[in-house]
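Single chain ahead, by itself, as structure tokens, in the form predicted alone.
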Amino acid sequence: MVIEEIEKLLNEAGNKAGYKDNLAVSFSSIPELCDYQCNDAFSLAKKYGKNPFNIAQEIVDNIEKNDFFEFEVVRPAFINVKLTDKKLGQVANYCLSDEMGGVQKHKVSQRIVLDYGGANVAKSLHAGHLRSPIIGESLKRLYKFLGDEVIADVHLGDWGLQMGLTELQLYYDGVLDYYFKNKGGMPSITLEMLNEAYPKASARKDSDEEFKKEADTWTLKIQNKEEPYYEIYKKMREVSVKEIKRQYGELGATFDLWLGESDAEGYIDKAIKIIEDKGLAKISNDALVVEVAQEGENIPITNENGEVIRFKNPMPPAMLKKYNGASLYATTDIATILMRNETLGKIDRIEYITDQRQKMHFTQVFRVCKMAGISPENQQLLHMSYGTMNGKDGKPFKTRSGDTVKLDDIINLLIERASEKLKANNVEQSRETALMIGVAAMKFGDLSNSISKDYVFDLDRFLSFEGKTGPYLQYTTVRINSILNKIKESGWEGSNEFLISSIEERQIIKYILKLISAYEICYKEKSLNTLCTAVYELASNFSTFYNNHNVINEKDYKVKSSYVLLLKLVRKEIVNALYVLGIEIPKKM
């Protein structure tokens, strides 16, 4: 908003001075000197063969004087720009009156399917399942905030080998005797049974090849909807999905669609036929595959006997059918893209949020879909891969015994530690408030990092009510609400005019402008860390203002009115940012 105004003035002046190039403006790298800067005089000097300082001065000399901006040329050839108090007041008024707080929606809306969550049915959710719903929920909110239409799909893993493994283990454990041996009553399959059966089966398949083959057969029977295998599968899925919904709900992750791999099953044959009709599929080692390697990939490296020992830039073929005809992970993902394009209308982008280990998988799936025309040419298929959540030792977050930490244990730990903080602050405790604070701590700790990077899960630091943390931002908002409530209860009514009179007020409005710009940066980078930094910096500058100015006891009517408006503006901007980050605000802290 402000940058566009400055650029317009500079470009008009540049044209008058004989420079037809577009000049760009950015936030100042030295905020204590100016608010914005333009460095383009250096590139103009090369093009026109003139002194860069003289070019910068020519441009500034051609800018008409105004009440909003102050332009200055400093050596070697920077154009520095400062906003006047009048301009800052204008910006503040606009942002306070605007529902979006000054953030501009995109002129062209995109229609996006966002695939995140992706929990596997019949398996306990653990620490490794945290990042996808946290990142996905925030990106969904960001996209919607900026005007996109988003369809969030949890895309459950409910059609693969883990289903056959779990069901087979239940069979060996005697749980399914009613179905296969006509013994006992119909079993009530519980979450506890599934949590016990899958780890046993998963460990057994690694050492027992016959068990693994039997599980493959069992999986195929489920996929072919043979009874009673399919009936048992549906019971397992129902129990598991109910628990997944509860746990994702605790994290504040919501979905428009609760579909899974099984829902794409009806599109598998159609997808494979499309691929075969294009001449893309072939049989390799009794499996149906598609070669997806491009030039420079999968180059064989041989030994002196001409035997292939490895591949340079490996990109193996995408496997669509196993030796026994069973579908695979890639098959259902390809079929899911076909299903989405046939049932959800025009889709501009399909985005997936999973860990980095699935990078090759999605490269294969996307290439098959583009080669076969299952994904239209102008449709974007994107995979945002995230790093690992590590413990303080820098290794993947585990229990002391080396086991993966269960998601419920993490949630309970967040509640417990947040309750301790509330108790220390003499605040009435409730599970709801403690959950809000604990989840805010975890989300902000995660989203403060670039999603592609590993990060350290440090709950002590995340839960601090001071510094760059989620609870600090919650606490700042709660404090603003408290001040505004006291002013309202006193019956005081102020004017609707900003009167910028202190350096702290100027700083706050400048950081609001930075916060506004952060949304678009996050949109382009598909990561929320810039927004986290910007909203923290705003809250930090508000704290400085609060410590230096007594809003409630201010005697000057106009100054107090401006202070109150500023509090409302800061609250609006922080609330908007926390909403996008998926962080709720408690009533008390």
Contents of the next structure:
Amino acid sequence: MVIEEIEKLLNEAGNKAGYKDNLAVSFSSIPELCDYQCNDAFSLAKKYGKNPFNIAQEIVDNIEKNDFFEFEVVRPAFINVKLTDKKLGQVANYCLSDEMGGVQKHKVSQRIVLDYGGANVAKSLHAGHLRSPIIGESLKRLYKFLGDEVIADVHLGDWGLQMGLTELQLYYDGVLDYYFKNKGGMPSITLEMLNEAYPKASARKDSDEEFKKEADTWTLKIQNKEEPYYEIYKKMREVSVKEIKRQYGELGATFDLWLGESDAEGYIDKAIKIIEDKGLAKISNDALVVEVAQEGENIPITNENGEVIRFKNPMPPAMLKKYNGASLYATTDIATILMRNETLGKIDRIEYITDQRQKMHFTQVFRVCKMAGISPENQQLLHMSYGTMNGKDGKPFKTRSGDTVKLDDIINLLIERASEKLKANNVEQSRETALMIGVAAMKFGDLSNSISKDYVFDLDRFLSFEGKTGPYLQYTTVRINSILNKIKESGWEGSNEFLISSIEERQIIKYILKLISAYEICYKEKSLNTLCTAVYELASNFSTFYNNHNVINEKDYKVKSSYVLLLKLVRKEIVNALYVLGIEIPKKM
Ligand code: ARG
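May I ask for the structure of the form predicted together with arginine now, the form predicted alone having been displayed?
Every component of the complex follows; first up is the chain already shown.
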């Protein structure tokens, strides 16, 4: 809002001076000199063949006198803008009274399906499954905060080969004798059984072709809902989903829809019919496929006999049915898009959050849906891929022996290490608080990097109560809460007027303005790192303020009133930002 006000003043002045061009304002690149700047005099000078400094001066001379902004031209031809204390007070007042802390919702709201989480049923979650729920949850909160309507769907992987593999392994382990050999009582399938069966089967399939074929058959039987395969499948799914819900719950990831690949089953035939009717499908090596390569991709390169030897930029076809008629990952994703469009009303955008290795998969799926009209032309299909979480050695985070780290082990580690911190601070350690702090450390450590980049899981740094970390921001909030409580308990009541008079207060309001603008940047970039930096900078400026001013013992009534309002404002801004980042605030730490 402040930028728009300045731009309005500048443009009116420009008009008066005879320049009809649109003048734009940005945050100052040298905050010590000014708050905002306009660099457009340079381009005007080129256009009108005049001296840039004179143009800038001409514009500034035409600005209407006001109490809120100070304009100054500096060489070579920058227009520097400063906010007056009166303006800063006005901004502070507005942000404190506004529910969103001064952040504006979008005028046009989008309806978005956000597909994240995506845990695979029957397999246990590991380190590689951390980023999707963390990123997805906070993007969802950001979109909603800015006024979008978001439907979060966990889209469980529950219709693929891993189901057939696991069930087949259970069969070989004798767990399913009741169903297949009429022996013993009905078994209850436990998580431990699944955790043991899947890795065993997965390893065996790589060396045992027969076993793999058999697992293919079992998968197909499940997909065809043949009994008892389907009944057993449902039981495996149930135990596994219960566990996934618990783990996502600990990470604070919540979903509107707990659907999976299997829920699109009823739309597979219909989707394939649409694709076939458009003449897009063909049989290749007994499989049903759709060519999705576009110009420039998949260009065949032939030898002198005219035989194709390789392709340039290969974009392989999307596979809809395996040799045995079973559905694949692409099939359920295409059917899911059809289902979403038929059951969820108008959707402007579908966004998927997975790691980079799935880029090709989504390119294929999106192209098929667009070619077949399963996704309407004006619907955006987006794949947001994130980088890898690496260990300190720069390689994907693993245990010392080189195994993948279980998600539960990470959660326990976060709790354990956060507890140690609490102990060192002589604060009562509950699992709940430790989890809040550990998860905050993890999330902030993750989200403060650009989503597409790899980052290093450095728990010591993430968990520090000082510096650019989640716990530091939680700590700042807890501290403000405690100061405000003390003031409240002392029975002190202040006025409702901001009185900005010190450099530290000015800094705080300016950093709040920067924080407010960060939401929009994050929305455009679909990454939360700018918000992380902005909220950290605010907290750190607050610390400086608090070290230099004695809020509780301030004698001047007006000054103390304003300090208290400032504390409330800073708290509000941090709380909002942490909410968007998916970070909760403990009572004590
Ligand atoms: N289950 C998938 C995996 O673990 C992720 C699912 C992502 N969403 C989707 N609609 N394909 O790789």
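These figures come from a predicted structure and were not determined experimentally. Numbering follows the first chain given and starts at 1. The term rigid core refers to the most C-alpha atoms you can superpose between the two forms while keeping them within 1.5 Å.
Annotation for Thr302: C-alpha shift of 2 angstroms or more between the two forms, rigid core superposed.
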